[in-house]
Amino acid sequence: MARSTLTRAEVLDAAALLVRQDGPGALTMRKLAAELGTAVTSIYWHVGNRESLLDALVERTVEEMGALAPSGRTPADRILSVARILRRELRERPHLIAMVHERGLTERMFLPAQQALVHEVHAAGLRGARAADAVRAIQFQTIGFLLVERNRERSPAQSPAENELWDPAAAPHDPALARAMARPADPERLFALSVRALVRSLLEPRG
């Protein structure tokens, strides 16, 4: 039995879930209607045709990416929190982010994160070109780390694997390093480590 009531937000929520799970190719009006337990005509009434629906999803994704709430006691802490939020949000919705990029809205999507970073580098005393460089360096580090992370996740099984390449016998000069390199990388820890080091360098006073 079809649902008697349905909201536009519910349609977008269900559509976004389908895209996040299987990509935009999996989103059809018939499948969306089935997921919502309603008629296809009801979907059209709320969001228009499929292209209008995709446009609405893109617009909502841009808005959601702008909902940044930095946290921390110091500018450096808050900058790290912005980077972490940005990485998390990008990781959680790769198909939707790709749709934003295809429509030429990537720069607009990243603007709120840039503005949040500008606020914090200003709070740390940076101005002008140095502040702009800091904002871009942090943004590039965050996005670049994510791209490497995804590439590693998607790559085929490696042979020899990293733990085989870093057998302690192959690095007798530093067996502790070899043991550490043989263990799986911890992306969360490495991300925080790299961003903290970058931020510390960018914010340190210059004579």
Second form
Number of protein chains: 2
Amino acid sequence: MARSTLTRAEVLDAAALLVRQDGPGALTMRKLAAELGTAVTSIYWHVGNRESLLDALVERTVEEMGALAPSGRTPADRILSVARILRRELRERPHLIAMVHERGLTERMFLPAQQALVHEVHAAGLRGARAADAVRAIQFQTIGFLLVERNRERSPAQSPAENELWDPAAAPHDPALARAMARPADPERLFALSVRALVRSLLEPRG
Amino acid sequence: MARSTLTRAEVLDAAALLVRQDGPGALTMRKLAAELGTAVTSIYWHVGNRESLLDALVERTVEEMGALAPSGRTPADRILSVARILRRELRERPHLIAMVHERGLTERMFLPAQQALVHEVHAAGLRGARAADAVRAIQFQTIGFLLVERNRERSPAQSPAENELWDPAAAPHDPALARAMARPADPERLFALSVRALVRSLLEPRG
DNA sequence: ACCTGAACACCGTTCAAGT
DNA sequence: ACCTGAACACCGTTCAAGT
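Now show me the form predicted together with the DNA, since the one above was the form predicted on its own.
Let's see the whole complex now, leading with the same chain.
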């Protein structure tokens, strides 16, 4: 009942599964071999070594981020929709995205989104260097936000917790502010609010 | 010519040196022991194990981020100055900051900055929940920007490079835009521009 | 209280040998 | 062309033993 010969694609699939579940640290050549029912060394024949196996997974992830369709009536709305799509896609593949990030391929992964942003910013009337600045500012903000957000989620047991950090004494004249800082942030809301605020300012006439 | 007895502080110093130079991956218990001229196992007596050694380094970094003094005449200027100080501090300790980030302690590290932001946002007239949102939006943007920026620097050999990604055909009606996208971004400028744009919008009356 | 070497269970990788 | 086991050089960690 032996498998037909092992395939590079099979190796990648099994590896992707391990990484999706428990992150790259959980991907061991020996564990992977056990999963596939082969000798460790066969894997080397198909993918070279661990590093290039991970590279191949990253490459696949970058390709998967291809298509995206903005929606909304105004350029500002459509830009927000692009940001939201990015957010959703990234949140579905946290480990793999982190690996893309580590390999410095974030930019290439975001090219489709970047092109959509260029289109919208142009439609909003921005031109030349100012349009390029706006696209980059939005792109940095979106990606940056997601990196921060992901970090927060990964470590739910902050010490000290936010509410310990913000006792009312910290903002003596505005207890409502202190209370608001002590409450956990709603990332979805904060994300939309931030992108909207930045976009409003960038698309403003003059500048 | 034997050393006087080994010290926890000595272990931390030597470890910090290794990490500052080549990142946490370069910190090996055996290498560290060699550096200190002791047996590997002595280190365990002083710091427990590798993980808690790294934790201790991170703790020290968090403490070092303590003081910061905003400057400038308007709240908006002072907020920008806080963001700039953060940027400078973080750029001086890239590896350690990444470790703080990995351990989910970014928030605690940023508490002093957060408090400064609360002060300025309050001075600008914002109150309650709206002030809290503004503080968080600025904080997320600043930290996020730095994470993205750091990632770019760490991997200068993007493939394909930005200028290959942006040939003039990509933005048919605005060659100036295409040229601007093909040029490398100036992070310092983009950072100031982004923070200013976001702050302007957040501090605006109404909202 | 502090340090030591030996040993254990894990890695990634190479290589000569098989079919 | 594909797979194998043995071996190598590295890890972090534990432990009984020293002083």
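Not measured: the values here are computed from a predicted model. Numbering follows the first chain given and starts at 1. Between two forms, the rigid core is defined as the largest C-alpha subset superposing within 1.5 Å.
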(Q) Test your reading of the motion between the two forms: two rigid parts, one hinge. Which of Ile79, Leu32, Val135, Met109 is at it? (A) Met109
Q | Smaller-part rotation in degrees, where the chain is treated as two rigid parts between the two forms | A | 33
Q: Any chance you could measure the C-alpha shift of His95 between the two forms with the core superposed, in Å?
A: 2.9
Q.
Please give the CA displacement of Ala56 between the two forms, in Å, after core superposition.
A. 7.0
